[in-house]
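So this first bit is one chain, no partners, the form predicted on its own, shown in structure tokens.
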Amino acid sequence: MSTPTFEYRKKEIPAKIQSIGIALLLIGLIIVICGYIVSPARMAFNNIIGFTFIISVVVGALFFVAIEYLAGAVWSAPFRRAAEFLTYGIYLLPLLVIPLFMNVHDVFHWTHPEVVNADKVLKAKAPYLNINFFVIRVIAFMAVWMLFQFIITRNSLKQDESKNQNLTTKNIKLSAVFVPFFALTISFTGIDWLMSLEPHWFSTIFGIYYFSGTMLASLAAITVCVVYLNENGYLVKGLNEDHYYSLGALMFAFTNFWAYIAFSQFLLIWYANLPEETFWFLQRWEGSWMIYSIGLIFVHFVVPYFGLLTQPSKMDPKRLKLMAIWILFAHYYDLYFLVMPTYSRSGVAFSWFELGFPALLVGLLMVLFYQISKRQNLVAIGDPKLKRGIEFRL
């Protein structure tokens, strides 16, 4: 192969994004820190949603980085750093997740002693679902992605100014190792934060199913930053609608996805209409928690779908950063819909608590963003592939 040329002239990013993250930031710290005081039971219970959020756009960010590795893809090429400027959020995990080991009593019901020798269920689950093994799980996991993080993203930055392609090389056989890493963790991630807030409910599918919002979420957030940054000439010049429908056909791919593993837990489950797992269900359709579970199927599947459905919405920027920012949405609705039956069994909650996480985490990511894309180039400039993505067509 041979070095790429390009036009590539890095442009800083406006300060109001810093600005506008910072103010963000500060208002959810607020709301977070007042929650916590005011009802630490609820805020955790906001905690555990904001904080499968963030693993679900900054890992599976780093899956999708992994992924373009591993296949050669050349069309994600010109932005994949944008993928990887999201992965830097990994480091901020165990900030959200000190808050959760301190109030691990407030939601997870095995934590208490007596009340799992009193249940015989939970015994059996017990030697998994114990306070200390859980630390170590959580504490591990996030290592292992931080560990995978560093060395790809370095390799990718090392190559802007060494062209070697032989980072190249290296950066595919760790891609190999991460996916498997990935699946395992990404689902012990989901059945460890959100499936044992009820440790009674069996569903064999559930890692799959927030393995399918995850990577929504992830191309979602990756298409919300793609599109700002071409259509105000932060990247290489000539992306075109190729690329364009190429990150809308994944997102409505994955779109179609969720939907498939929502129903199929759902199906399993009625038809086989076992009381361990039917409750589950039974629970999410009472009260006005009836009309949120009527909702998730609208918010998550049908908008998405039709908003992205033709192949000219999938091309058009503004199409595809309104459906992009509207998943982000999806998903948080959905996170919402698996936490907080557990803590308002009576019906939806919904207060100055639940707007802390969602602004803290939003600014959190606006101002890493924007300090990282300070300090390295927006496009992966020596990448042996830029080139051939650039010119991409279907």
The other form holds:
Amino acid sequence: MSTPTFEYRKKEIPAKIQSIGIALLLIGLIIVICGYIVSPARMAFNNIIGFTFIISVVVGALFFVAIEYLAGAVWSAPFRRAAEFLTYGIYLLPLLVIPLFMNVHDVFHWTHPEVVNADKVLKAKAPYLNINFFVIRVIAFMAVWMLFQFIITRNSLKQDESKNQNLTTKNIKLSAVFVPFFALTISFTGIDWLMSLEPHWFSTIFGIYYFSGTMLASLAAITVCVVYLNENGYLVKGLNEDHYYSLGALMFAFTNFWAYIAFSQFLLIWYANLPEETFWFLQRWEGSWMIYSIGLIFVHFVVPYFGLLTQPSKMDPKRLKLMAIWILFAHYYDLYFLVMPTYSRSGVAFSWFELGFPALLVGLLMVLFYQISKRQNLVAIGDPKLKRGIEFRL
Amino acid sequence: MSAKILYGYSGIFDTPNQITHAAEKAVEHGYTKFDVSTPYPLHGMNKAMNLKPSRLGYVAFVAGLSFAVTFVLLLWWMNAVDYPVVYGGKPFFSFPAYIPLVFEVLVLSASISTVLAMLFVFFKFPNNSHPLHGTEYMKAVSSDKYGMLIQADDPKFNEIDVKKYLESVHAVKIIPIYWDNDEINHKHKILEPKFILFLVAVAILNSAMVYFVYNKVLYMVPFNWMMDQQKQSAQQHSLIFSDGYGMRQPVEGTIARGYLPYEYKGQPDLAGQKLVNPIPVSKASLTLGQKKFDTYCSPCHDYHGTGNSRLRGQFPNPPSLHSEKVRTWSDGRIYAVITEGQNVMPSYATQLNPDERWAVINYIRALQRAMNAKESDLK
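Please supply the corresponding structure for the form predicted in complex with the partner chain (the preceding block corresponds to the form predicted on its own).
Expanding to the full complex; the earlier chain stays at the top.
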């Protein structure tokens, strides 16, 4: 066989991305600030959605990178940088969590000592659910993510220059350490930020539930970036529908995985019919929440399922990108389903407040992506798996 | 032996690249009935051969969906319509509980239907043989070579052209494949009398052997410990008691519940003095009394106690229950008549138990009052 040589000449992505990003960022920022002035409680709940959403995207992307190293996957090597760029969002997490810490009493019932003292259940949970330990956990998790993100991406960047294969070996070892940390941190992030909104409620599957959404959101975000970059020729030649198909198949698989986990959680609670568990679902069946909850099945499962079911839909970049954007929306929808019924018991609350964080986050990610891509190669040109990755065929 | 019929021309290639190239060229030449055999799945071959996506997916989709829907209907019919039983306080038609079952049925039916459709619809099983069986071509492509076969029934098939084409794409070896005449002329032996007779004989022998083995060789005494218990059954001879009866009499003087003996046999007047009606007048007692009176008394005494018998002279009509005599009788005196009978009237002790007799008496009193109403009763 002849050896096709890959050629990578760096082409900068247009500044338009940054200007759109800045516009969205400003709009989002204005809405968020106004929201915090008008109704701090409501904005804080939105902040949780936004915060967990961006954790899903950026930490999930780091997990994607780690899994690629760990499994020795070649197909994703040519566009691994897209995932790596997204992981830089981890450094934005402290910015997003500060307003939450200032309004923590509005969202978390268990942060009020007088409530906890009057409540037997919360008292029993207090050794875990107390504000000090909570802050320690949040900071520790971020520190772990930042640490691994810093070392893994630094090694990857070094390789661009040195072409040193030992750096890949190093990253494989790092990934092996990171993956168990990821499993724990992402589960406890889900439990801390989402499940503890209803401190009396518990579901042992909740960590995996959040993880399934995380995987979906990060895959979708990576897919959007990869399709955009590749269709406009910013990556190396040779990436084609086989790579798209693999991304689509992973999204399809995790769509099913999410449905499986979500249904398992529902079925067990429905079957056992214990009041201390069912109230969580009953809240989501109140008034217009019922329509919203039924909508979740369609938004998060039925539409992506049929959208990604056929082979052509996974190979066509346009349809794949559309489905990826839809899945990002579905993950936001899912987080809204998890968070907002605690704020608005009677029915779905939607107005300009809820638009603030999506705009802010999308803007942030776009600016971030532009800034990082200006400084770094868009393809990991030193990666020993790159050539095989480009030649990857189904 | 008649002349061999050509099935097709096959070419053998050494590398996957050659065969992919050959497939692309075959499509260019316009051959439609050709196939490629490789020792392992070759990626990109479906594109090179210009194959349409398999239609098996639709079979799986339609079969899975229709079985799943049917299964939901079945569950609905069984659990909500035909035999509704409450399980764990759930509704009869509780859909969430069905989802795992429906999912299993969907997967099972879809996979089985897909495999069956693949074998019988797409591969056209069962067929006796294929001309490629046992050929050099098959031996080569199932170990380390790549082969292409162009069928003779291809509209563009022409021996010379095909040979030329195979040479042009660098086939290492070109082998014509013929139908096996023996196979074409093969007759099914399954309907021959000898074979059917053999089958019948085997069936009989088999049944006989099974019968012999299970009833004679491996015979086991049926499980009947529960029938043979060490206890005295009713109607059984007893070895313990001197009179030989297994069933024993109650202790002398025992009175069973509801069977108080009648003490005034032959002394109706004494009974009239001593006996007191223990059943208070109530709606329940009157209803019971009416029912029993209508059943047992009214054939002779009439529904109203007038003595106007429905039996129309087959028996002498009894006197009216509304006579001065009967109306002044105490309850106990009437009780004596019901229990022992009087003149033609037989005893009703076997038909009416004591409580029912008293209820009938209460009813008779009601009849008497109704038939001899006083002015004051209207007030």
